[in-house]
Partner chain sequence: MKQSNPVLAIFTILTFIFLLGPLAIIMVTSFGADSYLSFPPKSLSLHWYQHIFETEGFLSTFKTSIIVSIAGNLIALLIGLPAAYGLSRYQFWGKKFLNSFFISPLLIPGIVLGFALLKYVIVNYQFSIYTGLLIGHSIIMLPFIIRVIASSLANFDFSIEEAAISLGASRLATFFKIVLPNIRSGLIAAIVLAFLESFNNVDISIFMTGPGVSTLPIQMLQYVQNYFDPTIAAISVLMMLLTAALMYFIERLLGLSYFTKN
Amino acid sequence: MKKNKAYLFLLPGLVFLLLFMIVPIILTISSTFKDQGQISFNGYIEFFKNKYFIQVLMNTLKVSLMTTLLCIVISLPVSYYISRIHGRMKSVLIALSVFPLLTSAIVRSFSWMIILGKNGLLNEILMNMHVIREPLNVLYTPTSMIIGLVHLFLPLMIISLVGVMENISDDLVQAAESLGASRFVAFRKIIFPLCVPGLIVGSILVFVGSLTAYTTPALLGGKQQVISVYLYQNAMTLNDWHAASIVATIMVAVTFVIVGLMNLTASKLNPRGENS
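Structure for the chain I just gave, only that chain, in the form predicted on its own, please.
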């Protein structure tokens, strides 16, 4: 009886989520299938016939994928190092890793605009070192978007991996090295398979965050469109809420597909590393 009453504490949160998240999403999605009071898929057909929308969608997926891959490559060694040290230094490094999350995305984006601009810090350093003769066109390109998104979401990947790597015993690596494996081989065959769960969680957070991010792509992307900016323009500039709802529904569908594929990948990779 007491356990049944304990579930009542979940009721306020469930009601809040139902009224302010689930119901609006259902209403938004259902409105996209209505055309003059009848069920219709014409909106989606027109969108997927639009070459510009397909280009925007593909560009968004490419940027999100590259952001996720770069976060994985950068965070793996960093997370492994943080997970293996102890004491105050570990707390300091974790705090430094999380610190970018405490800064506004707008502030970070403007900072990258100053760094990556034609007269920015990066071009000045490279030209003074005689590495380049003309300023690089980095700002307002997919590259600048990826740089900004990596800066934005890298802490999420690091925290996800540190939490998993902390529970991996050093004895496993030492046993592998005693059997002749190099440190790199031990990391690849033991540490990496065991940290796949954290890798999948971090990848989902980074990919979905990059897919739906608005501020950073809007400021650093220039004319390079992504789907979140495209949605905003349809809703606020063109005042076409029906088209915006279709774009939002497509974003939700893509998010669920990506999460499903990543979970499937996790199961295929054998997270516990039993067969590694």
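Can you swap the form predicted on its own for the form predicted in complex with the partner chain?
Shown next is a single chain and nothing more.
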């Protein structure tokens, strides 16, 4: 009896998600394999022959990869620092990382428009210091997109890593140091391997997040298109729903492959194996 009750509690949610999420997405995906009532892959063949689309896809992957790498490199020392301090300062730093996370992506991208624009803060400072004569064109380039995305996702990475590093006992580090390891060696050989699973979870969040982000590339990317902006334009500006559905399918496929691969790596690296 109890077993049936559980399903009863889950039923409304299941029906809701099936009807309004799963079915629409599956229909969107399946519609791309049909051409005048017949199964066909022509849409995809044309898409992958299209140089512009390949460029958009590559651009997106490159920007997402750079964003993820930068987030890893910056968040490792910062999270390590936060996880090793105690008391008030620690809560303040965690609060300061959570705040941007809950702030609108439009607000955060907009701030970089003020800074990176042609008459923006960065150019003003650099020109006043006579570092440059002509204003730099940073806004609307892949670089500005990467800066915006790192700004967007870094807090997520810091917070995921602090959670993992907090569970690593101070004693382990002290033991290593008392046995003669330098602080850096202790970090590299003790802390780092222990936070690899957390690092992978954080990287999935950042990579998939950057891959599918719309607001930041739309505001900071200019003509440099990424796949999500490309989907939107096909759907809403060009009204080509078939093309938009193909882009949507490719996005879902890429996301699932990446999440799957990273989960697989995480479960292999995690000695307990189960909670990846």
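Basically, rigid core = biggest C-alpha set you can superpose within 1.5 Å across the two forms. Positions refer to the first chain, counted from 1. As the structure is a prediction and not an experimental result, all values here were calculated from the model.
- Once the rigid core is matched between these two forms, the CA atom of Leu19 is found 2.5 Å away.
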